[in-house]
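What follows is a single chain, given as structure tokens, in the form predicted alone.
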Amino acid sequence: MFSKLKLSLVTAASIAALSAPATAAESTNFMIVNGVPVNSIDEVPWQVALIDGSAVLRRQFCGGSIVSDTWILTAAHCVEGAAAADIDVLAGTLHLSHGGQRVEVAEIVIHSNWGTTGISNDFDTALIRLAEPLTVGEPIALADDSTPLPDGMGLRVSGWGAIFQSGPGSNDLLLVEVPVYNQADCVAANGASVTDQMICAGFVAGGSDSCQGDSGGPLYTIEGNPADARLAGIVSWGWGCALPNRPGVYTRVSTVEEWVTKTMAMK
């Protein structure tokens, strides 16, 4: 057993390290397990990749979600310790190797409660302000306290991470459907590491999950058209990948929605 807890991003060199397949002993970021290729970017127009800003090649290490044409929502652990120049954002494409719009980062803003509560991964949230507006993609609306997320409700998570635990990443964007996991059962499985600022998703039997390389990416509702989707979670952490009784753990967006909205309004 090992944690899928991600390593903090510190330098461009560490970005390159995060983009490489991990061994079981060093597993760091989430991947999509048992996923299927996304057919059109119109299905997930808010999806972006965080890539090494110092490299010509698109070395992806985390995901994120478009929340306006100049702001990306991701996980704090993806960008902690990084300078804006260390990261570029890739939007509007299903494929890491080609297509889309690559934009430089102007500013990184980490949630003010990250690292302050004594619980690892609590408030695992960060905003990235882009150096120029996106001309591709569409923002996703944020879940709030009125967004229903009952146990068993189907959600989707997407990303370019590896396709099995410690395996290779995918050049093509993948998605997988996972149900909301009972919060009390998630606490029982993971202990006090699960807080009210987190939401769990996955099957009791395992088999489908996010894992290495998908950190910071979107967990979103799927009822109705893509335009009706709400961002319910941010890929954060978990134990192993797709293991029984070990659901993925995500930042609960409704608990950080006010911070996100206020932070963007202040800039």
Given for the second form:
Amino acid sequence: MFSKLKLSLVTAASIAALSAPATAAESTNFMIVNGVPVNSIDEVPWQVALIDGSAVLRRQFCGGSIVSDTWILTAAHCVEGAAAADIDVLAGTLHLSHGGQRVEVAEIVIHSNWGTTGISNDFDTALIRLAEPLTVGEPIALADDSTPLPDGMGLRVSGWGAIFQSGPGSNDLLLVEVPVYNQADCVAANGASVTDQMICAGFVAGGSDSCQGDSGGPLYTIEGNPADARLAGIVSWGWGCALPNRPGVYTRVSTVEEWVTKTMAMK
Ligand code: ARG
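Having seen the form predicted alone, please provide the structure of the form predicted in complex with ligand ARG.
In what comes next, the whole complex appears, and the chain from above leads the way.
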């Protein structure tokens, strides 16, 4: 566990990094394993928490992204086997304990290719239709084939998940910066289980990563204003968390963007 002192030092370092986004190479100290608190939900207005729908207490188990006022994009493995009543969505707050809007789920739609390719976590994508429109938060635009995501490009991932492997989650939303990992190197590091529907992000040396409980949450571009951000990935899986040569693996949003758009239009 981190001491409070250490946590506040990391936070102070992040303030400089936030005002002048560091390059991937500079940001090794900018670590959701070793994450820094998000200062305002306006920095990540699309972030939501998936929480236990049957409990008054907000028990968070996954993340998600607002893609319209009635649709949340998340990971299929987060919602597989769940009924709509099992899940509520919490939007518009950094804090699990208070604030924000809690909304019930009307429908869960899992990607049509999930579980069909014989490869674990392939097409790890699902949409959640809300029972009522959100009055908080903002949608994020999806990356498509024309969104450049070159190796080394700094992306951000946020969530309430574990702050180290097998560690506790965070009550306050954390973010971390991770560079796009070369696809061939990711395939080499993780074997053939990394498909074209996945994008990897992390440092070769490890240290910064998403982790258990962040799944379903957003990996997004950080050039320009939050309003310019594109959703590049959905937190999906990884070998441990933050280990060297084991980048986090994310659903590659450009490969599911068409399904997402079509599915939302159909309902
Ligand atoms: N599968 C995990 C979850 O359900 C996410 C793991 C992400 N791991 C990583 N090393 N990036 O929360």
